[in-house]
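In the form predicted on its own, a lone chain appears below as structure tokens.
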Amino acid sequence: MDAQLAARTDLVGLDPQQMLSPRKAGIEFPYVEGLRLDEAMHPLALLTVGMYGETLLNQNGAPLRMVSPWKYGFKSIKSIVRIRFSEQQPPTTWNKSWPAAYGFYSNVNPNHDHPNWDRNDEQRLGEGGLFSAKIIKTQMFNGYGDQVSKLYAGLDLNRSY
């Protein structure tokens, strides 16, 4: 397998007045994200330290976040404190949680349902107000599927999802 690279959060000295415990949270601390090395490096994977023109508020993952457009939002990991490369698939925290909700590559998959819903639609915030926002047809990727469906070729998206 590919090298990976896994983000990893430190959670020292957590304030209990900002942030959940692990226990209330519902997740194992620290949190814990990965991608593969070619996934990492795709020109639309991308390290940020801004936002709309300004340096990264805290609540949006300052100092440095990821953003891989084409996966679910939680692989678009805040707050970086670390960046570790290993030979194995690491251990991610939501695929630890619950596995057959989350998988390692979380790639945006209309055809893979969460067991709970259907990823066939969904509702895009900031079009047509709060209580009427339309609803879209969700694309593979996110709608990158020419960018980054090369990546994985030969992988069945549902057993890897």
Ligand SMILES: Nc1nc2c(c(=O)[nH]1)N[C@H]1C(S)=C(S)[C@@H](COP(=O)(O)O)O[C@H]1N2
Second form
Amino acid sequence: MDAQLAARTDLVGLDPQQMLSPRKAGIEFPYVEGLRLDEAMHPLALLTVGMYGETLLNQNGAPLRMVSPWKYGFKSIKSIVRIRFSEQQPPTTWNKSWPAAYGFYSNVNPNHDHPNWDRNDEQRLGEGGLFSAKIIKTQMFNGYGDQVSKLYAGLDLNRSY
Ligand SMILES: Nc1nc2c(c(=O)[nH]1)N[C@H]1C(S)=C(S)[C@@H](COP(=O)(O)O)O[C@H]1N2
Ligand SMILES: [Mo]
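Please show me the structure of the same protein in the form predicted together with the ligand, now that we have looked at it in the form predicted on its own.
Entire complex below, previous chain first.
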């Protein structure tokens, strides 16, 4: 059995005056994300109440969010209200909206091209000005390969992106 963990946000209690419509946001609500159980249990898969040494702000996912630092930012679901364990791989928001660009795994993989833009380089916040930070090569798994690559042994990460 291939157990899965899925988190989904819920619209209950959210104020439509303050929320973008799904059409404007370009994605379906509620936001849903999923991880394989072994990914979710990795010590780097964090359920957090804060970021950068401060309590989470609403816009960053208060009161509880995921932080999965070896994956692209959109995997880090914010404002979690429900976690489900499922036998089948769960649907995930960006994968549903643009599967060619956003796969289930969403591991940082600069060798897998995004259909519309380049994923090879980055500028890090705090390393120079907003527009003058040095451009560096994006690393596989965001540089955490020594800790997480064994989760994906035998998987072709160009196909399972
Ligand atoms: N509940 C929820 N979680 C979410 C999203 C969202 O729309 N709703 N957006 C995702 C995307 S696309 C990104 S890039 C990150 C942004 O996190 P940040 O606001 O802390 O930068 O949150 C992810 N988690
Ligand atoms: Mo995003």
